[in-house]
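We begin with a single chain expressed as structure tokens, specifically the form predicted alone.
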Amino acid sequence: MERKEFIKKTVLSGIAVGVSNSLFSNSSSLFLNKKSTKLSILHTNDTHSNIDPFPVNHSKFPNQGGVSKRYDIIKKIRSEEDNVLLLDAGDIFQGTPYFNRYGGDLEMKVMSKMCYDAATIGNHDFDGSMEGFSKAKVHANFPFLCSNYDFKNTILDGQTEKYKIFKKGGLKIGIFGLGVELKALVPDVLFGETVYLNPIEIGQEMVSKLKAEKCDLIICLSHLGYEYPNDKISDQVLAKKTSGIDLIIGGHTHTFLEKPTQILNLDGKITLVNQVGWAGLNLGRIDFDVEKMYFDKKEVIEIK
């Protein structure tokens, strides 16, 4: 698919907390003899145990964020759209006393209440040890997707999946997860014998598997980070050095993006990269319309 064709194929829309409203639209039709199927991807990253909104006297984010407000937005979108996926790119744990007190149980229960479809593991999700993560995970009714962490000799063996295929509106959406290298980032004792595998090689392997399953859309949940000043593998590097990934939903670097970044992959086609900051301040939204193939809108919603 050429760059122009991919742009026509994608409806882009972003929801962000604490930013004023904006809107643009442009449309064109390509498949006239097929019924349009719209898929709405909602996503978060680096929520870091932020259950409550920020205090009303906070210097940067007064009364912004909070899982209750996020839940209301998600519920509204689900009432308006037929096909919705809700995803998280890791670092669910660590950052408020809620994690210190409940060890991640509350975060998992809240995400289950919001009906997340899948998440990947971030480096801070090891902060309570693998045993702690395993204990909290009992309260998660959604899968954790981790393709480049080999947990074979650990307590997490068999508790994660390399990828998962979701079916929405006749579409097959393949999703896999990639994590950052833990060595020197997380104390060795917390991740034990977890083996880190090259995310570029594993990412391409996952694409091949998902293409063999005839997936219409391939998404990577990444906790690699948006970009770095050196040659460390990031979402942008992953996009450039692989082919076949339609969307990378990122985390780790707490990067606030107003809209997805478009990166040319190895085949010269576009991979979208998005990340929505941290602390649950933003809820990302990207809509794909695989039949009408048009840019529809980007909107930013303030939550008070």
The other form holds:
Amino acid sequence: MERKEFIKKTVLSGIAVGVSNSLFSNSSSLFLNKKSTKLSILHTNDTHSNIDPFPVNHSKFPNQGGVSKRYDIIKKIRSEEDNVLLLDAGDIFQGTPYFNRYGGDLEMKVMSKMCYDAATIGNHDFDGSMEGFSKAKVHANFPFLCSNYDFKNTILDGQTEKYKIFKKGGLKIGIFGLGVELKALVPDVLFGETVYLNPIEIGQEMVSKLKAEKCDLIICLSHLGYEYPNDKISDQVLAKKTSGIDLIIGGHTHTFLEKPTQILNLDGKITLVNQVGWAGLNLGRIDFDVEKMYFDKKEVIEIK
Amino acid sequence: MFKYISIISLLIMGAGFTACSFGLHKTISGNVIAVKDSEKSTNAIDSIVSPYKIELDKEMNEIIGLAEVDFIPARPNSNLGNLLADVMLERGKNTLITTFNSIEKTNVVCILNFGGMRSTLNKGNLSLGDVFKVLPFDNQLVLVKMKASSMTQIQAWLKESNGHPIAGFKVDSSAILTTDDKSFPYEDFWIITSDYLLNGGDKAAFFNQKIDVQYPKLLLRDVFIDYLKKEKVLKNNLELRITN
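Any chance you could show the form predicted together with its partner chain after that form predicted alone?
Once more the chain from above appears, this time first in line as the rest of the complex follows.
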């Protein structure tokens, strides 16, 4: 297509860019319309059964965190924004006596009350055995997205999803989940016959699927870890060696990032990686303003 | 009211172009919202948590000791790591002595894993709940008899991993020493450790050189709770056991 003459014309709610286009018939010209949609992604990782705030005498984070106050922040944002997704990157379990005594029921109940949209499974979510996870999961009203764990021969078969597509404000958001290698991290007896699949290969496969489903945004919930001194697969490695992932919400390494890290992916485009420490001390927020362009048949007034 | 506290806002204008489908233009901003005590509590959540909390607090709020300083995990050495390894070593040794007769002459060391220390013990009164936060895992104390040759593997593992809590020996890049700075004797010895490490956790592959394993059916956490209840006060020990 040759360089077009642009005109500005107000059409209904949005700004339309008229395109006088000789490729189309004279009687029906096309407008290239722009529609902007704001999407707020809220996220946690490695909350580790921290139901209560940290103690007031804590050396680094006195009285910080706690599910009750987290929900207050989430509620406020939901009242301000039309399109919100609330996500968790795994390790919901283990870290306070709430887990030792109640096996994860309470964690699932409060996350359900907060209306989490999806989570992935971290290595510590195996700590009470897969049966224990399955029992606690009864209280969860949100899906667990696990793309690279094959649970076929385990009690978790059919209890997780490889990906899920969310529709918010006209946008399609594809979300999938990647977990860390369990061998030497979780006792064999706890993960049993769970098969770990290569996160990079599976990640790219998920992107292809979600693109085929015409997703406008692709998000990976990852429990791989932010970065390692060796060549172990991390979020950074995942971002570099794949294409098409817009955002990786990470966990596992309890990394406190002040802002999302920008990484050039295989296509030379930017994949964002974010992680907000652990224990529910922080809530991550990433706002996307997505401008979608679409053709709309309109009368064209050309201004030369 | 709602406040953004310690928000670092980021605008990735332009750089945020990802154009993954036709004409899609994404502008992105990201920030971190600290869940501070100035936020309000929410009844919807409190009413779910409350029955669990009341029951648990009864048990966990019991004060069982005192920390003279903050005990904070760090690598390669830390006062928390030293403390826990010392406590496990002592209990493990005692268990060995009651199990075997001639154990006094054998070297006994303790190796724990850094990742097993999940929080800090803060200066001041310590409740049972504080101990659960530091040692949340239901890991068991195990006693493992090892071949003499495994010690060089342990030294390499400690170096490569940038350190784990140890007691009963010291290492640097060239030497393995006893606690009184003598060369660690080349003979079979016992390791007091956790079932997590014994079962291959944290790549502790040296346990394939085990000769014998004893399971006294004690949780690491319970051993520490027993110690704290008996000793009452935790004293600082920042001895450097792993050096380069």
